[in-house]
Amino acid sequence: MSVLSLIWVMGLILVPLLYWVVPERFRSPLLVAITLAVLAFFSPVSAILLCCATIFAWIAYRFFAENGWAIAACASVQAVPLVYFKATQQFQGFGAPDLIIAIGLSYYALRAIHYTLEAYKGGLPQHGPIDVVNYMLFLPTLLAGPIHRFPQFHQDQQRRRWNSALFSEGLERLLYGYFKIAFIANVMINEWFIGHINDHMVEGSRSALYLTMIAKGLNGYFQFAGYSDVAIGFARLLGFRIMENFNWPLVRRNVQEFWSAWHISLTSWCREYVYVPVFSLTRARWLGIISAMMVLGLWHEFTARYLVWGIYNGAGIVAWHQWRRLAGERIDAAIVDNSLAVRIWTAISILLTMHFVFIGFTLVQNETLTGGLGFLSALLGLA
């Protein structure tokens, strides 16, 4: 199923007509039963496990929310579907049984940990069973996240009321996503500009292999923020600001930087679950970027491609924190006073942090790792 499906669309019209039309206290209910509706249609595993991730949440945090160890046990049980899911898809064609598709896996069993977790340290509001399930089976963020977290989701539930300029936000926001992923990325990026290389470059050039690259970068993060953007609105059409997941990363002067703004909510779902905990316990920095980026990797696909992936990522965050500490603070203090050096710098910059992530987006955009290094290889001159 994808937001550019009829039935996606029409969802978006018809779910916010329903949900302002009817009593406020039919509107949790009525978004739940549609989004089991929804999901029992498509993929009633997903149904199942959806609704088993929200009672074990619930339970966790109810009966075993001081005893630590007991919380690391359910959030381990929490990460069972998504880890056997990841681990088995790659085997598909190959011998292994089809496997069903479990549609928001990916981001409702982090949102269940996220709740685990955080039910331990004390991060939780006041709230029962029904908050958690509407936490839970949230609509708007069922497909492609984001990952949004609890309590701000809770605050917005009890404040929840028709806002007008809210609304219209929404409305904007999904224009702005459908724009990015119908236009800007399947018609720009997918027809004319992969449609010119494929036409008038030679095939397997240096040149049509960079420009693939760049497009195939620029591509996926349209779509993808494309996709955050409509959820974003539909989010708000309800009523609901659910967290930001991009903030203009190709723009950015550094691998930590663009990070910090590329999928916001996983990124800082792996530097408060994964980074913090690396670091509190073996005070390496260098270990806890590594970890979490490993884990933001495979959180995508349990495979060798994604694992270097995320090391590759990972290492760039490393070397970039030594370059600055040897050196890019004194290149900073020295042209600080000259904003053409500034601008030149900074420049410089964005554009070695994108080809930097765009040459590790080759090891992920090709099916294996073996091709995806032989892309990488022709396309520096090696092969």
The other form holds:
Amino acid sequence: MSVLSLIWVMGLILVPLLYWVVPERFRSPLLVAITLAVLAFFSPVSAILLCCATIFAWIAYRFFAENGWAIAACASVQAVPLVYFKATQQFQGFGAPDLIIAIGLSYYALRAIHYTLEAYKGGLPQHGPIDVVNYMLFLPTLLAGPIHRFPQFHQDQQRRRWNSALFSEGLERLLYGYFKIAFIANVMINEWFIGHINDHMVEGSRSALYLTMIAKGLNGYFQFAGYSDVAIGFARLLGFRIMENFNWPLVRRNVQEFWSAWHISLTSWCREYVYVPVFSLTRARWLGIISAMMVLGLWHEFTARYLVWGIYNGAGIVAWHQWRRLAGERIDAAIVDNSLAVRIWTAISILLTMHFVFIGFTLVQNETLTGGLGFLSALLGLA
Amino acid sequence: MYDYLLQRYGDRAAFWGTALWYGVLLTLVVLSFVAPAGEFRYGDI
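What would the structure be for the form predicted in complex with the partner chain, given that what you showed me was the form predicted on its own?
Shown next: the complete complex, the earlier chain at its head.
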């Protein structure tokens, strides 16, 4: 199911309409019922898993919030379905029995783990079981995130009322989201840009491979940013201001900044629940960074290519920290009074960062790691 | 968009500028859906 599907577009029109027409006390139950109906229709297994995750999250908060080991066990149990589905999805179509796709599992599993861990850290406001149900079964973020956080959601739910300015912002975000997906990514990049490469360039030439890499990187950004815009816009139509997921990542000056601006809800999740604990235990920043980026990679898929991709980006961030300590700060200090030099240096930094990230994307845009490495070798003239 | 135009060019220009901007975006989105070349392919995200 895609946000471009007719049923999703119809939902964007009908759900907010119904939502604001019914009395206030029926709004949340209505939304939960629609979410469950959608999931039960498209992915019954996901509906069951989501209900289990929600009940389990509440039990963890209600009965085990004081016990660190119990909370760790609960968070691990919440991760089991995610790990199982990520580990087995690669075998689909290769002789293994067909697996039922668990729509939205990648996102609601991380929300459940966030909720469980925050229960122990004391980061959750006072709330009841219905609030957890509303949070976990929130329709706009079901398909493709963002992995929004409970405290903000709860606050929005408490303050929720008709707000024409917020509704208008929601419509605007939906328009931008669909513009990014439908026009920029699907037409401009996939049809025109890649079509031009295929029609007018020598297949397998380095220039064609380079432009393909750029096109696929841009396509990934506009598709995903568009999906996030649709989710954020949809949430605003319902009176919720959920967290942003992208903040101009392609014009960042270094890989650290890039990963603070790309898929923010996931990278901040990895920072809070992987980097911080690892760093606290080991006092080794590099290990925390590599661990967080490995989890980020494996979250997409349990395969060698995503593992390597995560380590590649983690190593990039570690290397950038070293570079900054050894030379970067001195260069910045030396050119700070020369605006032209600052602009040139910024432009070079942005280009380098973008190429570093896009080269990383080629590792995961092919079916296998070998395929990705083959593409890179051909691009660099090594094959 | 509206606020930006309002600050720089006034009420009337802000209204029509915003309407034009959204109109262009919406037209391109609709065309993307209906144009023969715009057959949608779910991007690899």
